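The data below hold one chain only, encoded as structure tokens and taken in the form predicted alone.
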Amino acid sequence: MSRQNINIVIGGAAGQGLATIGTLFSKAMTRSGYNVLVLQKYMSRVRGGHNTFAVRMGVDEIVSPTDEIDILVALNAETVNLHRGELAEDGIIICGDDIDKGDVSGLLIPFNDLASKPLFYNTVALGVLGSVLCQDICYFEQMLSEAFGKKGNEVVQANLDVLRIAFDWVKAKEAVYDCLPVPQYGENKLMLNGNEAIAMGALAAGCNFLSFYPMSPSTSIAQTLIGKGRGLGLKYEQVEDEIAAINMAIGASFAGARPIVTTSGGGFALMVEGVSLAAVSETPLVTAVVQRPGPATGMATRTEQADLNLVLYAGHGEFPRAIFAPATVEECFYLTHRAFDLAEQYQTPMFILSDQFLADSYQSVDVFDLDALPDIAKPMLTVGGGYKRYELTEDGVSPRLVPGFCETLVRGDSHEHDENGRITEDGENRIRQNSKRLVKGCGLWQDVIGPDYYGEKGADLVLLCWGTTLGACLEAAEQVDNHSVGVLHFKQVYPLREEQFMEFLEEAGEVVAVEGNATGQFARFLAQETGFRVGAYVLRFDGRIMTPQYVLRGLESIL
């Protein structure tokens, strides 16, 4: 029987490979042609505890992960132990000789006859999956040329080697699992996580400046742009710690650069002056969030939605920000460069809110199409006489000059201010300021992102969602029997914009809020808002990810 899609677990310690094997292969299906979406789930450790890297493949487009297992790649018989009752009716398990998977059908691989050493034993477990699923050896050895290649020719033909024997010696026995459908698309893809992602859409952008204090699962974002944003004059600083990070941004914005700071909840609970900063001196200012379960360090490698209402009320005083809440790899890319344009129009805060799910979960994803992004605003240079930094006009976007790069002086300050950027707490100069500041928040109304709906109006049942969270609904609703569900998803989470999607829920049976969080916080939000109470929650707050089987299982106490 062939199948669309399977979904593959990689399991073992920390330290086995287990990320070496699954991202290697994973982009050798990606390069074949498949559609991959990855699932990573590690324990906060150096070395040790069980950590898994699932691969989810198939022809079509994957949008979620799942429970089910089909093929369990056991690198310690702790793995088989805790994965074993996952597994599909037909999964097998693929092991070393020396791990007993019982009764369950599968490879027990003599990894001490296929190599020399237990140094390319991660080799062949690569080579075993590639052939049990059929796959062109090819896409496996550009793979290995292309890791080893700093370490010598020795090294790589020692590995492709290894990885042709592990080929040969599962075609030299009966086939254990369906050989895939080959996938009919071209082989023009990426395969990035929603971090690098972010990283891309930043540079995209023209960032040229970043300043951070490392913090899972934000800390590869930073390391991205680095690496990437060297040869494009990008300057970097790891700072002190986030306080730091926020206000060297703040002053790098000031003087004419384009930053991002990156972080995590608990970071920016510490950025949160200076998020206020930003606002007050009418400081453009990216800022992504990638959130992992909290209060305080939390589970610092799982994932969470519950830094919302942290970043929709950071700050003190009043003022406009917009948040966005990719749910995709592509998203990332595009929200972020979306983010950077706006944080130039409109002089203020700007915020990503990922999480560890999308911030670990590659994905393969089309080409991103440069030639169709908008070009970003920019600052001022010269300006003529008369220059009144925070300006009283009518949208609220007073003229911003870099200072520095004419004769023009350029007053900035966290206090109040008159039009001159001069201190002072005349009443209603701080009335024709602070309205000033807030008016902005009608463009950044205007220029909202609606929430997309998937499914037929008037559906006995929506999902709400929002984030990382529409994979797994989409998939659900393709589930549900009996019912017509819709699912209705933002990716923009503030400002709302009722005429965008208020007619989706009215006209719905049924509302059903899905969240990664223990309270509900986008549902609450949007009753606050609009007024709109949803009927039921699907919540996850265990630090998993939401699956389709997750959601099903909620909603058979509703429907």
Second form
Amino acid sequence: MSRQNINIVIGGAAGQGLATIGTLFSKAMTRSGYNVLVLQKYMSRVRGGHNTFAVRMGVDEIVSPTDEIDILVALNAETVNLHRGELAEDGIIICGDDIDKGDVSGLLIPFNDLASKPLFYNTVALGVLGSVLCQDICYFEQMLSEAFGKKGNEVVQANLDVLRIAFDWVKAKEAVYDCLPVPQYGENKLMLNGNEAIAMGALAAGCNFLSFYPMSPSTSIAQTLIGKGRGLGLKYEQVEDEIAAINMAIGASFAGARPIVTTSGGGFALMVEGVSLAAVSETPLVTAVVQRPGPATGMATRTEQADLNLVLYAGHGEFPRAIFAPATVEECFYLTHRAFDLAEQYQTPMFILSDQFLADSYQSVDVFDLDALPDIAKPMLTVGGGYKRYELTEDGVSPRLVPGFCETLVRGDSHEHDENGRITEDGENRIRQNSKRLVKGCGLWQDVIGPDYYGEKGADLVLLCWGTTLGACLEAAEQVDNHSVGVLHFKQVYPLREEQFMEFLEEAGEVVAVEGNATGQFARFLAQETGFRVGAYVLRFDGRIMTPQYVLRGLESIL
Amino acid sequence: MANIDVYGEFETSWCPGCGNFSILKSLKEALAELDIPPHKLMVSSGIGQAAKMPHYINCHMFNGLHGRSLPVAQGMKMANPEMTVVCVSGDGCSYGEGGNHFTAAIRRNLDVTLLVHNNQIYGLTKGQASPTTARGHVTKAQPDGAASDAFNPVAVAIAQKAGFVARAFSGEPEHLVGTIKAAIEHDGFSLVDILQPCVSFNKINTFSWYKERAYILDNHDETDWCAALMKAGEFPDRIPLGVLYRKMEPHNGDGVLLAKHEYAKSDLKELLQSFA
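Could you drop in the structure for the form predicted in complex with its partner chain? We only have the form predicted alone so far.
Entire complex below, previous chain first.
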């Protein structure tokens, strides 16, 4: 039997190395040519607890994580107890021979026989898993060589020996699982997670300044930027708090840097006054907000889509902005790049609104095509006479001069100011400057990326979603019986441009909003903007990512 | 030396007799003596009467949010290390709202000069206690007297071994000019806490109150940390003026001009392949 795809869940305690096994495995599979999508669930602690690393993979594209487990790799007994019930009918368990896997079929690994010391147990597990799926050992050997290369040849060789023993041990036994179909050898692919893709999208856009305060689940954007960018001249600072982060980025931007600020809901809440500052001083700024459940501290390592309202309305006063909500790792890259371009063009705050699921979700993607990216707008470094920083123009955009490279002086101001950046309380001037800033919103509106519609127009049912709920909707849509189902997905959630999508909503039999929050924030916002009200909601706010099964269960009571 | 006129003359919103006038004039004189032209100077400020100062100088300026002048100034300096970056704000902005940024800036040690107009009261909001208001000082908002101890900014900065810590007084303009010059010339973070009367809202710490207590330091070893702390601790009985503490240490933040910085596409492609 050839399977469309399989879902492998590696479970254990924090500190057991499941993320190491998971990433090495996922990367080996990506190099073999498979499509991979990772779902990580972990507790907010460094040791212990219960964590899982799920790898869904197949020859065809994988759009969503799933609840059903085909192969459960249990690093401890708790994993068997917690997840046995999620196994598919023909699912198997792979675990140590000291664990009771019950009457489920699978493999009991004699770790003590296959490896000389516990240090190598993860390599055994990796080898067993690869061999069960009939994979070529060479990609696994590559991964181990790269992972342990820094520790010297001896360590590499010891791991390679153990890997070979594990592979051979499985081969000598009766097959416990169907071999995976062999993928067409494709193009060179990358494997990275959403946060890494945001970081790379930023670098591709010329981002050369980062100020941040660590906060799960956003931190790995900053760490990736630093790790990859510092050798190329990126300047970075881990600052005292989020308020410093956004203000420092604004200062840097004013002086010619191209900054990003990275945070999560709680940190962003602290930054909000700075958002207003960027807007009134017309200083380009991109902020990435990686959502986790709130309110307040909420659940640090879980996922949710409940900060849309916060980002939509962040900042006092009125000013334009744009908000991008990527659904995939690929969109993280391209939308971040676009956000930088728009930030410079319109000199107003831009947001990437992601979440913990996407932050930690490794996905195999085609290599991002840097040559195809549009050029990013740039400020001026020199200018002739008569320059006015906040000059009134038809489209509201004033030419931006970076101070310090010619004798013309540049004034940025948080107060209402005149065209020269001088503080003033004149009423007429206030109307002119405030209107000038707001008019930039028209350009942003022209540039909106419309939603994607999947399925036939006028379907019985349209699932309305944004950001990371797309995959679950697409997969669920294929499994609804006796109804035609369409999916309308917004990757830019603000501003909205009605002509791009109203027909899909109006011609639908019923529209159901599918969101990772408790109140249907996007559907409500859509109603406020367009007057269109959805018929029903499927909402998830238990801190877990939307899955196709969850959507289907929700639809049962609606259809 | 630059002509002081290049920094311009502007109408201000300050009360007649305000110490800000003397500080503004002293800053301009220091800049002129250091020969820093307006287009090589970036001034960042927060909110308050003092924070309006950059509007009254010809220079590159960014007048940001209350308490946030230091993060902006440090961002500017990191983006463009060739600029002289001066941060100007009051005691509320610098030590209250921006207290966390104050201690972090000392530790970070970028080449930024912080001038604090310290009048021991909130002027812009009309007379409430500031972090440097003395305990017991009665105001409209503290009718039973300020209940907290006053913040001693120079003592805190010295305790943290900031690179350059000085105190000055708007009523000693000549000394103030010299102190500002030394602060700007210092390679690293420098603080000048400038005492000034608020003629409208502080009826206790008046010009004569400062004048009676202030004296210019003589024979003080700026590199002696313990002596510096002792001097800082004399406030409010006596007010030593001058450089209290100085320590030369390599500062952070040099490097490329980010406005001219670009990545090579080949480098970016190589970075992407690290994810293969």
